[in-house]
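To begin, one chain is listed below as structure tokens, in the form predicted alone.
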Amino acid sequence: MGAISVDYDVIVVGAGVAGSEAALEASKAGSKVLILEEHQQVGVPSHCSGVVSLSGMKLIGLEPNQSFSQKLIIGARFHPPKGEPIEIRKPDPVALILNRMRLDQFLAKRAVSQGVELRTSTRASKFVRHENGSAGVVTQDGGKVTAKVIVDASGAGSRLPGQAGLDTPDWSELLPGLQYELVETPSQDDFVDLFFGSKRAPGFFAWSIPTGDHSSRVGLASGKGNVKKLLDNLVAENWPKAVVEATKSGSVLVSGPIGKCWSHNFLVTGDAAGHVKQTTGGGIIIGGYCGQLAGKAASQFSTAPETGVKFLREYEMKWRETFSSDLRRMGLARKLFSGLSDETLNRLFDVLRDHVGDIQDMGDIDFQGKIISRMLRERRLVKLLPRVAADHLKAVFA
């Protein structure tokens, strides 16, 4: 077999928040970076609600921006199936309801500024390691491009960490999702509105994300029902005279963080890694963060690859070190509460009701572990664990 020459040091598949942050990292350490996006456009289509708390995005160095931002949020109110919402405040902002399309196109015009080259309409479909100890991808039409190391970030439902030899997310934990985007609403405040309930969205939840003085991002997903059926009656009882001006559907991936996230010649990071918050499916932060954390991780190991594998292992350390333990507790959360009945479902707010206090006090968006924690320790939710395994049991069945 004849010599296969190297084009790139780092490959980045995929150029949404965790591919670019990546990609960027990667290019400001001295490699050479190749983004490969299988789209035409760069954040087309976007499926994303758009929600990002502020500490989450200075977690990951970004600060709000004219070009993507749309609104800034003080709080959010949760609708049990019946009775009165919980309303959640702050006396400041706390989150950024932003144009995600927008957000992708700005991080990849940032990175190319950096000197990442971006390829559009370019697929990865299958990854391969070469004799000489590099790695590749072969893309859609047939072509192969070469490089030391490939960071996947091309989201749910990657084929490429199983070819690495790795685990995929439990992709039967996608669950459908369908969102409209609404003008003609009545005022729209400064809250989130998020909906419960076998009527609107069973084993999940609605939400109502205003972008607007009278505009907002309504959707929901759920795994058993007719996505479109439960969102047009909601969108019916709440705001019956609004427009919908677009519709996007897509997917919620709810399954929690694959077990390896690395192999040699191989990093994979963002959604295709399960680096989602089980509970809402959110994964701009998570993914933002992991991407930059794997980008610094593949250029070490593109000046080294003979023993650099220890740089690919430090990115899995790192990024467990700062999620780990509030996405085991989010997937507790999710696993607990997904099937619950209207009425336990009830009941459990009620105990909540009681606890805003707390909540307002210890909630974060990004970091929902110790909220949670708190709240299973509560003796009145304790109380509710019998009704929980019941729901599940009758779920089983049904």
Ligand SMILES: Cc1cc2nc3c(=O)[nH]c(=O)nc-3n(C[C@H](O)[C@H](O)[C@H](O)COP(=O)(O)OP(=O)(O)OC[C@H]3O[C@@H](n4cnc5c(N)ncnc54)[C@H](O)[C@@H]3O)c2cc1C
Second form
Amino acid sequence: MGAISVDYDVIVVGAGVAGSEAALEASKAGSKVLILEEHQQVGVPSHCSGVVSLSGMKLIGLEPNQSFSQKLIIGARFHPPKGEPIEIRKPDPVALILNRMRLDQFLAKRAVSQGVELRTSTRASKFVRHENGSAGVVTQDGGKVTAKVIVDASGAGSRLPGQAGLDTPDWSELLPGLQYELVETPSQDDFVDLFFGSKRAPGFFAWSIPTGDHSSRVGLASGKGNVKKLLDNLVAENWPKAVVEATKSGSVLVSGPIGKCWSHNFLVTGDAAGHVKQTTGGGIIIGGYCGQLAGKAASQFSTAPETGVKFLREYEMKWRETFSSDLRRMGLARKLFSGLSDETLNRLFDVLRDHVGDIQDMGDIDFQGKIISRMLRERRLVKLLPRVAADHLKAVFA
Ligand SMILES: Cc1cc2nc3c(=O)[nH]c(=O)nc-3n(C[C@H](O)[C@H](O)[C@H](O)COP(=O)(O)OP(=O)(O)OC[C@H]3O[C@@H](n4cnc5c(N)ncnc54)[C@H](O)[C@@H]3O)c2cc1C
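Output block for the form predicted together with this ligand, input the form predicted alone:
Next comes the full complex, and the chain you just saw is listed first.
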């Protein structure tokens, strides 16, 4: 095969965390990179709550930055359907609340300053492979752009993996979510509050995240109820005097990753690949990390497309090495948790209440596998398994 004539070495679809990180890494490695972003402005609209662990930020090489940081968090309060909350607290800050729109803009700007070309208001509608060994993207207005490799970082709902011969995440596992930006709330200190139960967020959970001393981001996701009604009830019950300043909707992905994240001339990363924690739907850190790996692999592939498949394979191996076993255990925890009745949830929280010390010591916001395994060995929890099974059966026939 002769030299391939293409417009770019790497095209990245989507300027979210995964896309901008992929583009930056590919450009740093010497590739000519284009990002296509469907919206006019990067980061807008924003759907995300913006909770990230500080250790996760470190993992992706990102310092909390004045332009996107909102608040440091030292712990979380878990509110069972009934009874007192369980408080998990660390001596030092463990998490950062960030303004997601600003984070995306910061990352895209950083990629552009590294030489990446960013084309906004351009939607990639189709992935194509050409006979000369190159690939390309057809845009919504019928335009065509070619490259040696395409990185799909276009988020939940992407169709490009299917067009490249890969599976897509199970999009039925996208839970409708809704959030309010509340002001005039009482101080939440430096804690995130998480609310469980069928009256709050059946099958998932609701959250309140402090964004300032008297402002909070309150939301929930659920595949089983009317999210607007549920959220209005939650707000009326807990923050009756608060004022809703803004409303954001978006779907939380809890499917877990697809079986294979590459095919010839194609890589998929971030939400588009199911790179999210199934327990919470959180994907900023894992998406950012996998995006970086995808960008490096894409750049290496582009230098020798005829023999470069090994770099695409390595991408798969590397992201799995870091996240796969934790994601497997989070997937199991999610499956066990999602069908539980309020009664079983209360019992589960009673067991957790006696293990606050373990959770404080071993719990990790991103790598939850260790604490999940530890708790699944707890005898009182094992005794709950018949109830869990019965709840699941009931949910299936409901
Ligand atoms: C309500 C809610 C709360 C959340 N809270 C948290 C949280 O607190 N912490 C956390 O870690 N995660 C959270 N998440 C998940 C997190 O937002 C995602 O995991 C993360 O955004 C994934 O990043 P990404 O870069 O893969 O995709 P995205 O951030 O979705 O970026 C994809 C980009 O691609 C663009 N795009 C899409 N299709 C195309 C196309 N065809 N052509 C061109 N451009 C396209 C989009 O406009 C977008 O800019 C939350 C999600 C929701 C819905």
